[in-house]
Every structure is written in C-alpha cells, then in structure tokens.
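Below you'll find only one chain, the form predicted on its own, shown as structure tokens.
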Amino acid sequence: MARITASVYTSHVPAIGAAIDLGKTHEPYWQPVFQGYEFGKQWLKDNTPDVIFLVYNDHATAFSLDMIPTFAIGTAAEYQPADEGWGPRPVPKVIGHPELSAHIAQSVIQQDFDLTIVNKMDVDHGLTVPLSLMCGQPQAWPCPVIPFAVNVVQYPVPSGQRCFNLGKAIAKAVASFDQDLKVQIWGTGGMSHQLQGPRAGLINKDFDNDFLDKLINDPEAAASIPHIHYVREAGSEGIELVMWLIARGAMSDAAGGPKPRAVRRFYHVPASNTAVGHLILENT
C-alpha cells in the first residue's frame, strides 16, 4: 500500500521565486533565506518520494473571486506554471499523478469532505516556490505532484480543526491505495504577514515560533487556534498557516501512531515583508 513518509512545511513568498529566477540568491539580503533550505534540498535528494501531495493556496490565478472552492484537488496529468501578470516562472511543468489523486478524491469525499475536482488548471507561486526552495532549478521536478488548493483568500475560510481532520482523511486515503508508493505531504504558506492596511508588514516572531512548537509537540492545540487569533497575532495573511495543519493531520501520530521526528526547523525574518518558516517531520 502507499504510505506517507514525511511532511514538509514552508512559506511560499512570491519574492523568493523572483530572487531565484533573477539569480539573486547569493545577495546579502537573500543569502540567509536560501542557506536555511540547504539542509532540506539535500534531505529531499536523500528521501525523494514517489509523489508529493502539495497543499497551497491559489492567488486568484486558477480560481477568481467569481468561484472559490474551499478545497480543490488537481487530478490532471500535468500543470503549467501560471502567468501571474509578469509571465510564467521559468520552472518545469508539474507532472501530476491522476490515479492517486482520483483515489484520494474518492476516499476523502466518502469520508464526508467535499472536494472540488479540478481536471485542468495552471499553478502559481503558491505551489512552484516551495518546489524551487526544496529542489533548486532542475530541468524537471523530482517526482509527480498532486496540487491541493485551499481557500484562505476569501472568508469564510476553513477552520484549523477542519484542516487537521482533513489531513487525517487524506492519510487514510493514501494508505488504502493499492500501489507501493512513498508519499510526502507538504503544507505551504505563512508565516505571520499582512499585505495591506495600517498593519501592513506585521511580523510576529513569538507567535510564529509558538506555532512551530505546537505543530511539532501538540498539533491538537495548533488545530484549535481560532481564526481571530491568527488575524490579531499573525496578520490577515497569517491564516495561511491552517494549510500546514492539513499536512500535520496526515502524520501517523494524528491517528494514534508514533510521534514524528523533527529533522529540520528553520525560521527567518524578513523575506520581502514576510516571516519565513520551514519544518520537516518524518514518520517513524
């Protein structure tokens, strides 16, 4: 059967993608950010999965404000990098895994989670920047990727508890797939940041590091954080952290198994006007 071997958590700041694409990674401002991902890049080479299930949010690229699914799973064979207004990023196309994604959709919907099934879409920086941070600039991504888009742009957005429970359902779906596949689940977005209004540029190191502590040691407590607390403490865009809870809910301890091993934790401010967080957990 298939199994989830690890979860990866990372911010997906668009300016990070621009810094990579424009060859600025060694500039003094950006060097500490990218140095923080050197461990993760080597770890991924040493632990390359058969499939990555990547949780991210679309930024009005595949979905406009006219139609916003709460949870959407990509079931296509491939996905092109999106043009977000300045041309597509110069990164490889994303190869999907239609069989596994269709199976996950079937299983998760039967577990009473409503998913939107997407057979065609482009993927924006929310998905491609995490891949670039962990893979560098390859000719092709190291394995197929299943895009899983979550609405954290337009309220109402799903609760942390809903996302954590969805992660459990995804793990159950993966475990019932009849191929021997190693699957990683990635949660992306965050950490604390606000892009508009009087608090634009807000970064809360204390909240971010407390969230990382909870994610590692007490994910149920992280799942219980209410929306208003994210907004007050982490800024309006800090709500993206609920996507990390999907990945955390898919780890074995959420279903009564052993606690995962934290093999990498990294935090840095600023990157553009955002706090950057990164975590890798391995199932034991």
Contents of the next structure:
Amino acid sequence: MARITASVYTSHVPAIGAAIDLGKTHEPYWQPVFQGYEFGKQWLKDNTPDVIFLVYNDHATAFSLDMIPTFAIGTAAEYQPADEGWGPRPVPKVIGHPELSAHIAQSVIQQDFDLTIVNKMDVDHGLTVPLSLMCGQPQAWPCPVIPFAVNVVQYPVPSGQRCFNLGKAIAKAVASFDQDLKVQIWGTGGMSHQLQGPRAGLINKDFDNDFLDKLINDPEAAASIPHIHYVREAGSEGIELVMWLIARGAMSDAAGGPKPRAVRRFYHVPASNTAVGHLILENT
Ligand code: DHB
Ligand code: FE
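Switch from the form predicted on its own, shown above, to the form predicted in complex with 3,4-dihydroxybenzoic acid and output its structure.
To see the whole picture, the full complex is given below, headed by that same chain.
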C-alpha cells in the first residue's frame, strides 16, 4: 500500500526562483536563505519519495479570476512551468502520477470534499519555487509530483480547519492506493506577508514562530485559527499558511497515530516581502 512518509513546509517567494535562475544565490542578501535549505536538499536526496503531493496556490496564472476552484487536483501526465509575464522559468517540466491522482480524487470526493479535476494546467511559482528550493537545479525533478491547488487568492477561501480535515482525507486516500509507494506531502506558501495596501511589507516574527510551534506540537490549535486572525497578524497574504494545514492534517498523529519527528526548522526574514519558513516532519 502507499503511505505518507513525511511532510515538508516551505515558502514559495517568486524572487527566490529568480535568484536561482539568475545565479544570485551566493549574493549576501540571498546566501542565508539558500544556506537554510542545504539540510533539506540533502535530506530529500537521502529520502527521495516515489511521489510528492504538492499543495500550493495558483496566483491567477492557470486559473484566471474568471474561474476559481477552491481545491483542484492535477490528474495530468505532465505540467509545464507557467509563463507569469517574463517567460516560463527555466526549470524541468513536472511529471505527474495520473493513476495516484485519479485514486485520490475518487477517494477524497467520496469523503465529501468536492475537488475540481484538472487534466491540463501550467504550474506557477507556487509549485516550482518549493521544488527549486528543495532540489536545486536538476535536469529533471527527482520524482513525479501531483499538483494540488488551493484558492487563497479570492475570498471566500477555505478555513484552516477544513484544510486540516482535507489533509486527513488525503492521507486515507493515499493509504488505500494499492501500490507500494512512499509519498511526501508538501504544504507551501506563507509565512507572514502583505503585498499591497497601507500595510504592504508587513512581517510578524512572533506570529510566524508561534505558528511553527503549533504546527509541530499542537496542529489542532493551528487549524482553529480563524481567517481574520491571519489577516490581522500575518498580513493579507499570510492566509497562504492554511495550505500548510493540509499537509499537517495528512500526518499520522492527526488520525490517532504517533507524533511526527521534526527533523528541520528554519526561519529567515526577509526574502522579498516575505518571512521564509521551512519545516520537515517525518512520520515515525
Ligand atoms: C511575494 C510573495 C508571494 O507569496 C507571492 O506569491 C508573490 C510575491 C513577495 O514576497 O514578493
Ligand atoms: Fe504567494
């Protein structure tokens, strides 16, 4: 049977992708950010899964504001890096896992979460920057990736609690797939940031570190944070953190199993307009 072996959490700041693509990772501004991911890059080499289930948000790239699915699962055989206005990033195409995607869609929809099925889409920085941070610049990504897009761009967006419960449903779906696959689930986006309005540039280290504490030790408490609290404390784009709760809900302890082991925790301010946060939790 398939099983979730670990979860990875990381910011997806687009300027990080540009720094990698333009060869700026050793510049003084960027060096501490990339240094913070050296552990994760080695860890991923040592713990390469068969599939990554990557929870991210599309930034009005594949889905324009004409049509906005709350939860969308990619079921395609492959996905191209999106052109977000300055040409597609020079990164490998993403190879999917249509069989596991179709199985998860079937199982999760039967568990009463209405997913949108996406047979064709391009993937933006929300998905490619986390892969770049964890993999560097390979010729091909190390394994197939299932893109799972969450609407955190246009209100109403899903609650943290619903995201956490969805993670539990995804874990059940993975556990009922009849192939012996190691699956990682990644939750991306965040941490505190606001890109527009009078509070543009807002970063809240206390909120972010408290969120990391809760995510590790008391995920139910993190799941109960209401939208208004994210907006007040973490800025308008801090709401991206609900995507981390999907990954956290898929860990064994959310279904009564043992607590995960936190093997990596990293936090750095600033990267572009954003506080960068990164965690790796292993199921034990
Ligand atoms: C920035 C961060 C984001 O999450 C994003 O989607 C776009 C821009 C930033 O910090 O500049
Ligand atoms: Fe974003």
